[in-house]
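For reference, the chain that follows is the form predicted on its own, supplied as structure tokens.
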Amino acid sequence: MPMILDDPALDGISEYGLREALLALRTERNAVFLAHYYQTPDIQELADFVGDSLALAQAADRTGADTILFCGVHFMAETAKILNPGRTVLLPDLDAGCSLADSAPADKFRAFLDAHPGHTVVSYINCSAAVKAMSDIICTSSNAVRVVNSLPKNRPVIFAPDKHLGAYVQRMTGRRLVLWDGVCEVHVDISADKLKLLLGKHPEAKLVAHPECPEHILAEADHVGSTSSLLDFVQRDPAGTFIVATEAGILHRMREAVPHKVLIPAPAHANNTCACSECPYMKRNTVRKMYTALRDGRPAIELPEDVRRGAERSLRRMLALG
């Protein structure tokens, strides 16, 4: 049976009608909606919980719902399934992937580990379930420094797959890490030249940046942190203008939190038509696809049990750190 992601039968339904039908279906299916900060505003407004990768993993671990509708990208929905093998986990669009996760294919990662025996393997949550299963402990951008600091100092460490986050962790911990050569296409697409011009135009602005950005961007930042950390900083800091160097979806929550402040997305290179940093995979999810996924019970995330168990082991080690 073909997978229906955007049902033409819904064309005559108003946005309000579709929203109400989706909420009714949520009750009927005993479902919970989880959404990342990078989702579109209409999806964030429908979600039961919106957060960054760490908070979403914790929310998925706590849920008692029969069905988890995960509005994010594939590795995030996989994480929910790893922690909830007995529940149905749906991803509105199965093609909502991740350039960073794709940069570490399981077979090549296995070969990399074989070439570096005796290392503790720390993998960023932005990786596949198969890579998680080969790792000793998982981290997020929120807790990467804490995870690495929790490891014995005489133990060599591999950090994968984001080399920019890994380099940031190296600088923060003073530890030498063996880095996998992966990047997030959204964060490396931020234009340093355009950013410099923007900072010159707004000298009063503070730059906040995600640690997936290259070092030359982070070196200019007033604050570096995960999406939740950036959101917290713009609320706490007295500055009135901020340039935000991460995926532009976070601006929705920021503007809700600080409507009186000026928030400017960091500029992307010229090939990005929106002139800001947007993840095309995150934006594949829509409210229509949420409805058809919940109605039809697919696309559902399925994992081989041996992979799921291995990945759960490394995830639980992270969650045990708090």
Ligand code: 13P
Given for the second form:
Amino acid sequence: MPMILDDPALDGISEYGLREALLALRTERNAVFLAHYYQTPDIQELADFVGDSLALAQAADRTGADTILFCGVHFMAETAKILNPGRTVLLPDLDAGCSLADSAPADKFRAFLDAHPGHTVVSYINCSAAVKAMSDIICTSSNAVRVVNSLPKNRPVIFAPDKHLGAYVQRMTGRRLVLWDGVCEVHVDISADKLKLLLGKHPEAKLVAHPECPEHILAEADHVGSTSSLLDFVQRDPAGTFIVATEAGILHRMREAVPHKVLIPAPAHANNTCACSECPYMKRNTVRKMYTALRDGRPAIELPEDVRRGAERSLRRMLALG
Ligand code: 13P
Ligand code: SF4
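Now that the form predicted on its own has been shown, please provide the structure of the form predicted together with this ligand.
Shown next: the complete complex, the earlier chain at its head.
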């Protein structure tokens, strides 16, 4: 049977009808819907759990569902599969990739490790299962500083694949790390010049930024953290206006949490079609694709068992840190 990602037969069904059909299928298949904060609001509203990459990995680890419908990008669904070899893990669109994960192909990563013998390898969760299997421990943007601080001081460390997160961890830990040369294409596209103008226009605003942003953006920030941490900060901080330097999907939850505050997305470069930063991979998922994935049981994530097992070892080291 050919794979139908966006079945035209669904054209006649209303948004409400599709939503109801999807929820009925969820019960029938004993499925759970996990979604990242960068998903579109309609997907976030349907999810059983919305979170950052760490919270989503933890949620996948504790689920009792038979099927995990993962609304995020490929490495996130793959992480859920690594932790749940016996469950079905579906990704609505298999082409929902990540520029960071793509920057580290397994063969090049192997050669890089061979050129740096004796190093402990810390990999950001935004990487493939094969790269995870070659790593000693995984981290996310929530715990990268803690993970590196947990390693013996005299140990040389490789940090991959995000060089900006790696540089941030270097500054926070005071340790020198060997950095892989990868970037998130969305966070490096935030325009420093336009941001400066925006900060000038809103001198009362606080800037919150994801650590995948380059140092010149982070240097201006009042708070740096994962998506969950940024969401938490806009709730805790007494300021009434925030400029948000990360993917714009997070603004949905922020607006729900602090409807009385002004939230402004940090501007991307001029050639971007929207004034904010959008991850084209995250935005590949749709409610229709969620429905067809659950209905047809695919695209499902599959992994060779040796790779899965190697990746699970480094992931569980991170999860054990709490
Ligand atoms: P979080 O760790 O904040 O979920 O970030 C994941 C990500 O892909 C950021 O671009
Ligand atoms: Fe990857 Fe960047 Fe998209 Fe996050 S925002 S999934 S790091 S490309």
